[in-house]
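Take a look at this single chain, the form predicted alone, given in structure tokens.
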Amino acid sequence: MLIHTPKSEYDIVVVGAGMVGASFAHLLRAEPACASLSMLVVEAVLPASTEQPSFDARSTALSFGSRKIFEKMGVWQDIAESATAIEKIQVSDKGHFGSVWLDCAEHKQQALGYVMENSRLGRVLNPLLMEAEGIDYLAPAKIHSARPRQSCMQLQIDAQGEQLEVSANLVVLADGGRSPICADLGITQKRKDYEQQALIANVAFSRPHEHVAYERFTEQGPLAILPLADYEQQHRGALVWTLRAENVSEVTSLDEQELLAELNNQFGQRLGKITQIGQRFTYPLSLSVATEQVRPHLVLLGNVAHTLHPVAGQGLNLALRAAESLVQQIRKGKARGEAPGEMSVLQAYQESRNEDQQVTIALTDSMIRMFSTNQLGPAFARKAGLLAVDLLPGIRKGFGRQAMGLHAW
């Protein structure tokens, strides 16, 4: 529930109310085992509860894996409202012949995924957390500090101006990927820029989505449109759009008449014309991952653990997974006496994320080095693995799974 003034000791201190935050510490509450532990949350910001939906809202992709991990959270009916279902998927390479279609039905699911608009996802995620029984939720607060002590962590909180002092057993940093206090703690991160970056913004077409997500390999980069709810009769979807960055200025300095002829240039009919793109981001394109994810009471879950790139749409899903790996984890250690924040128990947790983490990142990472240049080689190996994939029914319902979030389950 929401409080002015926090206790001087916590089992857990969640730093960062967003969506990576706010999900763990619904899991951890919904864990009958992990009942008996105090949580704060501390968030810099009071959410607004009064934000209208637009047609510029920004969205994001949630696999199939991820909506189980939000039904085992409670939360998945009043999400499911709101979200837009992926039931296929088609990837093709622009100026090549042929694509890869993947299909829910081959996987006797529902869906490969979902679409959700972020101020809807915080607007049941956060009034959730303030009104929770057993979470003391800190709103608008800021960590100053935060020093290693034997047993703890210090945390120095300044909340409107009052300075305040708590210890926290196990302090989970999901502050983003531009973390003060990691930084403070001087935990590095390791970077590699893809001297890209992603142009952002919701579009209109002439034809109805049919719950399609497309991601269309061009001579820059991925484009990718995700299938949203319409607004005002509009067909509309989510564009990510991948641009060099060379050509980023001469891309943005379009009007609106020229950008989208360019757009229906790079992604074909396959929506009949793009008629309307909204408001425009453009952001650069990186793979950050921190070099310590773990230390003695201190664990780094999403952005500030690792940040990357959007193609397939991996980096929310594989933070979901590490937050419920880590109420596990921390579930487990209880059951043997330990306390959460001691590293038998985090180690316990990094271990269980190697895998599913270097897998996801050297999928990002691999798709972006083999379909972001013309150079002949690689075509030639995308060509032949888009064609694999498409032909032969294993390997296209395991590249379904990954897609799904579902290899790990």
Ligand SMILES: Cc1cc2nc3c(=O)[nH]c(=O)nc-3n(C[C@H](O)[C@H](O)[C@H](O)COP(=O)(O)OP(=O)(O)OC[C@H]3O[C@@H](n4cnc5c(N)ncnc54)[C@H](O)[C@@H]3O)c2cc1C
Second form
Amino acid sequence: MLIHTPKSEYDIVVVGAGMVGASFAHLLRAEPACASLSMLVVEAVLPASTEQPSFDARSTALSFGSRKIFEKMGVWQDIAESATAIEKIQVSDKGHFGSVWLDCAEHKQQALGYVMENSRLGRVLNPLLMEAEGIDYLAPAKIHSARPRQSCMQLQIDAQGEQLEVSANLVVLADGGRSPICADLGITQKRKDYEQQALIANVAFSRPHEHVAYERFTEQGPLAILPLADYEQQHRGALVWTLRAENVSEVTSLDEQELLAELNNQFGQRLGKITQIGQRFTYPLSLSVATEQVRPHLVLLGNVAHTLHPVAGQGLNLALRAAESLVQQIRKGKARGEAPGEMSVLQAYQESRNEDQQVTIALTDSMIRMFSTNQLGPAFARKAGLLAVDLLPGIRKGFGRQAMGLHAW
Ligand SMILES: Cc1cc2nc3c(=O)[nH]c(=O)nc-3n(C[C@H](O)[C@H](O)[C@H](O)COP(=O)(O)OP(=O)(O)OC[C@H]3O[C@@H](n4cnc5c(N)ncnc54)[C@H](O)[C@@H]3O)c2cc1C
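Just the form predicted alone so far, so send over the form predicted together with the named molecule.
To see the whole picture, the full complex is given below, headed by that same chain.
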């Protein structure tokens, strides 16, 4: 529930109500065994404002596993109304023979995943934070420092000019990449700059997408078009076009017709002709992983813990699995009489996440390295790799389950 004055002590304080912080708060509230834990969520930006970074003009590919997590929160019905099912994924390599098809029928699932417009997710999660019993929601308010104490973390909050102090047994830091709080605590990030940027826009095309998501590797880097619901009788998709940093201004300065011509050239005829491109946004792309993700009374969640290249659509999906796992470890700790911020709880959480995190990061990073090169060796290997995955159903199944976020289910 939206509040103006927080209490001085909470069991859990969530810093940041972006996609990850808000999802964690709803998951914790949906867990009956954790109902007695007090929780404060602090968000720097006015709720439902277009300034909130998570809920901008992007679209996100949600895995089937993420659908199950949203079901647990009780919000899937509202998301589903505007989500588009991905029934097949085609992965291809421009200028090379061979493509891989992943098909939900092969995995006996209704869908491989769903595409959701981020702004829509904000319209589902934000009002719930403002109304939910058992969640104190303070916004707009900014945490400007976190100090470790003997048995808690002490937080300084700037609530529209008013300085407040709150202590938390557990701080869930979900304030996004490049967190000054994290830096202030001396937690460093292992960072790799891909020297690429993602150009994001909605596009319209002449043929229906038939629930296929396309991932195409080009000389610049990967280019994806994800299926969106038709709008005003136009077939639509969400474009994620990776460009080398040195070519970004060249591409973004093209006028609309020149840009469409270049996009059609790169993407080919899979969706007929791409006829329109909407407002464009660019995002610099890097891999960064926090060197510590838990400390006494502190856990890092979402982009502050790991920021991934969007090529495999894994960043949010990975973070949602982490949020779900954290709730389960808090529940188990509570049953043993342990407070949420104790290291026994946080270490159990960390151990439960290690394998999934390493595999997902390695998979995403290796796709970028393999598909962002023109050199003959890797180019040949990726072509052979595409053919092998298509020819060997076992490989394809394993890859599909990872992409669907189902390996842990
Ligand atoms: C182009 C692109 C496409 C992507 N596509 C996909 C995809 O298809 N599938 C997928 O799974 N992932 C995808 N991702 C990744 C996904 O967007 C991120 O994983 C997700 O946005 C991380 O959310 P977050 O809540 O951790 O961080 P953020 O979205 O950055 O949210 C942080 C929140 O914290 C608030 N905040 C910051 N500092 C403070 C403070 N001091 N006090 C209070 N509040 C604060 C901010 O206002 C914000 O609301 C994509 C990413 C990009 C860039």
